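Just the one chain here, the form predicted on its own, laid out as structure tokens.
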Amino acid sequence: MDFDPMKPIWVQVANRLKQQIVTGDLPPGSKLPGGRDLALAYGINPNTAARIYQELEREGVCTTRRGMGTYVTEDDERIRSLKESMIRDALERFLADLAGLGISGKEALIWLKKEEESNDHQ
């Protein structure tokens, strides 16, 4: 994974997980890797790791269960608002970038929906 440097790694671990999660890479109820094996594949510090589950966890998003590891929530209604959130936060970042560009919501929309067909014809 490569980090963006205005960003925290953590956040950045987090929303890939979180993305994992809504998507169903991670399906509910799933392990988790342990701290250690987190810190391993994307190359951060083990402390790093244990706070990520922690937020993860203070989110809802996952539960940490003794002695056996951190799971995905089963929790469905948990996850449909974390993907709504996710969607809602990437929506308003594209919006953002196009009212710089001078382009207004409905422009927007006709704009996605001519790249709809473009790609619906490929």
The other form holds:
Protein chains: 2
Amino acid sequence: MDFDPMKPIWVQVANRLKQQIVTGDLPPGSKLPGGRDLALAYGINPNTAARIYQELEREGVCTTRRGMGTYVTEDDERIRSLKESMIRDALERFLADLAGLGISGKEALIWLKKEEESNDHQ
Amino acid sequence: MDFDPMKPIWVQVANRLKQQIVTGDLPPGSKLPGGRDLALAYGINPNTAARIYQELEREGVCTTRRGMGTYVTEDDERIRSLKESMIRDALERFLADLAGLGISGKEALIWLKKEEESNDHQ
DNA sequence: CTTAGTGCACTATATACATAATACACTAAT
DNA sequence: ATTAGTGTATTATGTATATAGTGCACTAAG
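Show the form predicted together with the DNA, please, because up to now only the form predicted on its own has appeared in this conversation.
The complete assembly is shown below, putting the previous chain first.
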């Protein structure tokens, strides 16, 4: 994973894990890698990895049991609402970016369709 | 302007100025505020303001003349291509966010409509 | 020449981030 | 009891960011 120097690593990895959770790639109740293993997997420091799990627990996405590890929550409703809010965030950020560039939502759809068409033609 | 604690202030203000340039709010050749004034306008430190203008000059968006100030480039083509790349960046970031959540642009529109409907029912 | 506005350079401080290294405590399995 | 795997805590170092304050040099205008 290549990191954006403009955002803390722990934020970026936490977002990646949340993505894997809401897509079902990391199912409810499944065990996450140990802190040291997560650090190895992402090429980061174990301290940073620990911070990531602390953040996921703070958000109610994971539960941590000392000596056992960190697990994805089994609360399906929580995961569903997390996915919804992540989609909403992406959408709002996109529209805010375009608004700052003086582009309306309607114009944004034109750009979006143009982009999808060019992808279809690949 | 409220700043995102996850990104450097100088990046955020530089982006805001670039937005104003590509929308014509800051026309080609126009004079930008002095470093100290920019700092006052955004509630930031003059050193940070200076760094912002250094970045804009590095990107070829502005030119700085010692003792006179910083001015928007008069190269219309440069401004046009900047706008295009900013739109493309916003679009690609949006689609990358959605891809990470396992959904296509088309599905995102469904979510958006669902969102709008639930807002209508409030 | 003097002045105001400006860019630029420098030192200093505080905070967050990320790293490194070490140690301790808990749990499950042997 | 021992072991491996785990979370947790601590101290330390280096870098980037942002702040604060000061001073100097250049430019245009009076």
